[in-house]
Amino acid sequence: MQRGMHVDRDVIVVGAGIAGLSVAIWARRLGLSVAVLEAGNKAGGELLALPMPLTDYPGVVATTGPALAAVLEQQARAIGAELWLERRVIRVAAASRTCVTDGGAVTGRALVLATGLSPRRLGVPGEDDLFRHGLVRRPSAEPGWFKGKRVAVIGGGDRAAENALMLARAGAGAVILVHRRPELRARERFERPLRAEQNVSLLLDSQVRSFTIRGSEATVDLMQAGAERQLPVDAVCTYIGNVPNTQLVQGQAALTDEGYLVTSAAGESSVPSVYGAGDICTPPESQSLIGSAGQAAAVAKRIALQLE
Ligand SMILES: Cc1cc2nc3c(=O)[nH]c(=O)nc-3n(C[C@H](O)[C@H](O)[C@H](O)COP(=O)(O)OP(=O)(O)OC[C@H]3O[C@@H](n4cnc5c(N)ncnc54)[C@H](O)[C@@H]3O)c2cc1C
């Protein structure tokens, strides 16, 4: 897409994670023209943050998330899907199925939202600065970076405990798990080995109040059992849940109380010809790679029928 142009296609997909790429592959296979708009500079979405071999994607073994993303991208492009990277959609007019990016607008006969999730924010002072200074990091994406570093892991569920354990075993200097409740919510299979690691400490009953940045370091200001405490760290990893990226259609399409796009089994939203696929319309307990790909196939088939 050239900047400033207005483009029309049968199907416009927002988001090039596994759901968006799978919609593109299926739509092309069904003879539809399709363009995918992706905010990032790489296709793959969450797949890019899964560096370990995938063990639960049927028929695919011994491949990592980034490797699967590369194959999906190649497959989509080879079959004629257009993939536009670094094209963040900043506004959607759902009724006319038009997406506005900072480089122009695109309209589809059908529009598919596959924008996934974003980590929930704590909403405390200094958090934006933490992101701006690159002090919020993802262990799964860059485990080597953490060697010898002092890291605060915030959250008390499985994901927090699993990542804290991974950091401890990857050679982090100190891993401090900060949780607001007196007990972890993580399952025994994560909590027990975590407590056995020498370089892990648990700060329970601890509420993060704010973050302060000093050079390349952050200080986590917290309240532990009624007493103020400062924790200097090299990085912060937060695992306090995710929120669906549905802001683009807020007030236009029906959303659940948690903000997920409400869709039928075929991915239809409450707005005619606007669909959802992947995590954006899937409750946390059902989110998966294979589920996202499956939904994408159902969506593309329904669109093909609709446009016939
Ligand atoms: C740590 C972790 C581990 C996981 N492990 C597994 C596992 O082992 N097995 C499994 O089956 N599932 C696993 N999952 C779940 C699985 O990764 C997801 O269900 C799946 O990747 C969701 O794909 P998606 O395409 O819906 O969303 P995403 O992969 O999040 O893709 C959304 C895309 O939309 C783009 N986007 C967002 N907003 C805009 C915008 N405004 N304009 C343009 N583009 C935009 C994003 O940049 C992103 O590329 C895991 C998830 C996490 C977080």
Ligand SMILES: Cc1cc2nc3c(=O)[nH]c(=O)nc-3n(C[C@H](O)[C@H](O)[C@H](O)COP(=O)(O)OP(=O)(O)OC[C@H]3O[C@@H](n4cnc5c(N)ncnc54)[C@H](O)[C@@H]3O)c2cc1C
Second form
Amino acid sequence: MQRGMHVDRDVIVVGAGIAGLSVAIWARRLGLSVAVLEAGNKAGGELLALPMPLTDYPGVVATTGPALAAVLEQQARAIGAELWLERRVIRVAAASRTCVTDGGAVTGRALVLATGLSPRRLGVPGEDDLFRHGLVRRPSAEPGWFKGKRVAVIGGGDRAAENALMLARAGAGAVILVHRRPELRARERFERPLRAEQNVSLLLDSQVRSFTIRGSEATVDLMQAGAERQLPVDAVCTYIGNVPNTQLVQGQAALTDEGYLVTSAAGESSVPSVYGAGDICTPPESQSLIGSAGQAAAVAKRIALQLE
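Got the form predicted in complex with the ligand; could you also share the form predicted on its own?
No partner chains or extra molecules come along with it, only the chain itself.
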């Protein structure tokens, strides 16, 4: 597609995670033209952050998130879906189903938002400085960078434990898991191997108060069991939940109090011909890979029926 060119398709999908790619596959299977807009340089979304074997996706054995993402991208392209990577959507005009991107405006007969989630921030002093100094990193994206580093992993759920374990096995010098509760919330299959790693330590009942940057090092200022403590580290990884990426339609479509897109069982939003698929419209307790894929099929089928 030429930059600045206005292109119409039956379906425009924003986001190339498992939900967006699944919508594209089903839409093409149902005879619809579809273009997927993805801000990143790779398709896959959160799948790219799941390097461990997937054990709970029916019919898929011993593959990883990135491997599944590659298969889905291959399927989508093979069936004729257009994937436009590094195409950031700047704003959306929901009523006209138009996406204004950094390469021009694109309009669809139907618009599907599959923009997923972003990590929730702690909201404490110094957190923005961590990002500005490049001290917030993703283990799945650059595991080699962490070799020999001291890393604070903040959170106590499955994602925190899984990434702490990944860091330990990638050669991090020390991994300190900081959690505000006296016990972890992670399931046993994550917690048990984590506790067996010699370079992992747990700081429970610990509340992060602020961050201080000194050169290439950060200090995590904690309140642990009522006492102040300073923890010097080389990097911070935070896993305290997520927030839905619904900023593009804020003020245009109905959202829940938590910011999730309100949709019907078929993914229909409050704006005609605008749909949601995946985590953007699914509360945390119901989020799953297989749920996102199934929901995407329902969305594509409803669009096909409405466009007949």
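Whichever C-alpha set is largest while still superposing within 1.5 Å between the two forms counts as the rigid core. This one's a predicted model, so the numbers in the text were calculated from it and none came from an experiment. Residue numbers count along the first chain shown, from 1.
The rigid-part assignment of Val106 coincides with that of Gly20 in the two-part motion between the two forms, each C-alpha going to the superposition fitting it better. Domain rotation between the two forms: smaller rigid part turned by 18 degrees relative to the larger, from C-alpha superpositions.
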